[in-house]
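One chain is shown next in structure tokens, namely the form predicted alone.
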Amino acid sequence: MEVAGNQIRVQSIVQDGKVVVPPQYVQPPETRPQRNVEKRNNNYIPTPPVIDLSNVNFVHEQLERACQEWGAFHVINHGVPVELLDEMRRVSRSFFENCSMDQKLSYACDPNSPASEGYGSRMLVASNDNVLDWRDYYDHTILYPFPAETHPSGPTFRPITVKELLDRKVVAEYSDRMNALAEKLLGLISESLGRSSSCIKDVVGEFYQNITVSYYPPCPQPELTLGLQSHSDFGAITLLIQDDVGGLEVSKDGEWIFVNPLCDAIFVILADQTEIITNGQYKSAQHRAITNAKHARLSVATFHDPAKTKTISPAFDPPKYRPVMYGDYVSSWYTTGPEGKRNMDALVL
């Protein structure tokens, strides 16, 4: 089994032929997923809405309802070429399935830092990460507007072959498109609240963009594990694509709702800072990832966050949340753990 900085990669566990999940990955009974396929396929159970961004006459009304009731939704006709979404999935999967473990470990993240870039498995600091997620990931942060050395096609990525350079140009274009779409969506969401399109973005400031590719290997005992524990994202807005395997679930009215993959759609997840800025009118979405025994699953999440020095506070009166410096909020999230939305609950006045 491959180990880097005392971090075991989940893919290595599967490649070693384990038929029993190691104990550090076993969830307590109260957080284990429910395997009810019949319920998942029940047409009467609500699912996150699909919003057509080209439908300008109804988009604000649909966004208002989706942000109030779900905090998450699909968007179609979003302006990002479907071919680029497919290429991003291909490039991402290639890293995990076509590179040797030694090649992947050359990009290993700092095992002592909970938010470092690179290839890793552990999300939280070790002392508070009692149950591990059945997931490996590759993480990269980009500042907008970015200098050339931090761009996904820039020199810090050390392109070696023509194929590698072309793959990184795919990531660079994807990054640019996601940044533009995130700005557009925050503008539309601001307008749906009766404010100017710049309302939320003015509070957030320049984006710090983080692209995280998550790879969930097949799990021999999926009923005992989670690919990613229940949490809400701590930034402003997250844009996610996934493959056709599926595994993302969103919490609504105390129930976990399976998010069916839509290959041409982008799944939008409102994050905690947007809930603060909208003064709780729109909620960040609590979500998690489940595993399965037969197929590896891939998702690409693109996070758009404020600067760590930015103070976030409600844009509406009377405020229901106390102001918070974003860097302090992130530190709390990583050191105490998300446990649903408890970090948000701590800010309620």
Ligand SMILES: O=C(O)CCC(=O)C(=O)O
Second form
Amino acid sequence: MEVAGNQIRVQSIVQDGKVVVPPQYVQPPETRPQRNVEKRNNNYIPTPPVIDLSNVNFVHEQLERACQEWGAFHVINHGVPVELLDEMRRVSRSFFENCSMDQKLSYACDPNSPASEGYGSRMLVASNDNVLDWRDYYDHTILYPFPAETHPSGPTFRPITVKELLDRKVVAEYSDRMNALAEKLLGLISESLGRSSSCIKDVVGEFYQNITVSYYPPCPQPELTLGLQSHSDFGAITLLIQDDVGGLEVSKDGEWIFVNPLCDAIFVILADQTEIITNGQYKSAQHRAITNAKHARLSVATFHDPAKTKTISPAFDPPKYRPVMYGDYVSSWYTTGPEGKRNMDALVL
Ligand SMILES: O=C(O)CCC(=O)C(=O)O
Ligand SMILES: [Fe+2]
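Next, report the structure of the form predicted together with this ligand; the form predicted alone has already been given.
Now the complete complex, all chains and molecules, led by this one.
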């Protein structure tokens, strides 16, 4: 088994041919995945809405409903070429499947620093992780609202990373398209609340953008594990694509709902800062990933976040959430762990 800075990558456990999941990956009974089908006595299984962005007459209404009921939804006719989504999936997968473990470990993230860029497996710093996720990831920050040279870990950070590992052209184009789509969606979402299109973006300010590729190797005991523990994303808005394996679930009315993988669509996840800014009219979506025994699964999540120094507060009166400096919110998320939406709950007035 290969270890870097005491960090084991799940892929190396699988390559060792283990048929039993190591104990640190075993979830307690209350957080293990359960198949909804078994619990339901009728055949109706809700599924997150699919919103056609070209349908300008209905889009605000549909967004309002989706944001109130789910905090997450698919968009189609989003203007991003499907070939680009496929290319992004392809270059992302090639890192995990075509590089040797030694090559991958040369991009290892810093195990002692939360959210550090690079190849990792643990979500939280070692001392805060109770049960480990059955997931490896490659995390990198793409956009900074100021020149790269002035940022210590900007895109010049290990330039080889982006160049060699993920085809620069594909990632650059993907990043730009996601940035534009995130902005457009926050505009439409603001309008769906009867405000001007810049309402949410005015509070967020310029986006910081981070792309995390998650790779979930097949798991010998999927009923005992989670690919990614229950959480809500801490930024403003997340745009996610996945392959056709499936494993993402969102929480709705206390139940975990499987998100059907739609390869042409982009899955939109409202994150915590949008919940604060909309004063809870729209809630961030709690979600998680489950594993399966047969297939490796890939997702690419693009996060759009405020600057760490930005103070986020509700844009509606009377405020139902305490203002918070974004950097403090992120630190608390990584220190205490997400545990569903515990960090968001702590801000409710
Ligand atoms: O793999 C997935 O579908 C979920 C990924 C996710 O929630 C995240 O990276 O925050
Ligand atoms: Fe997430």
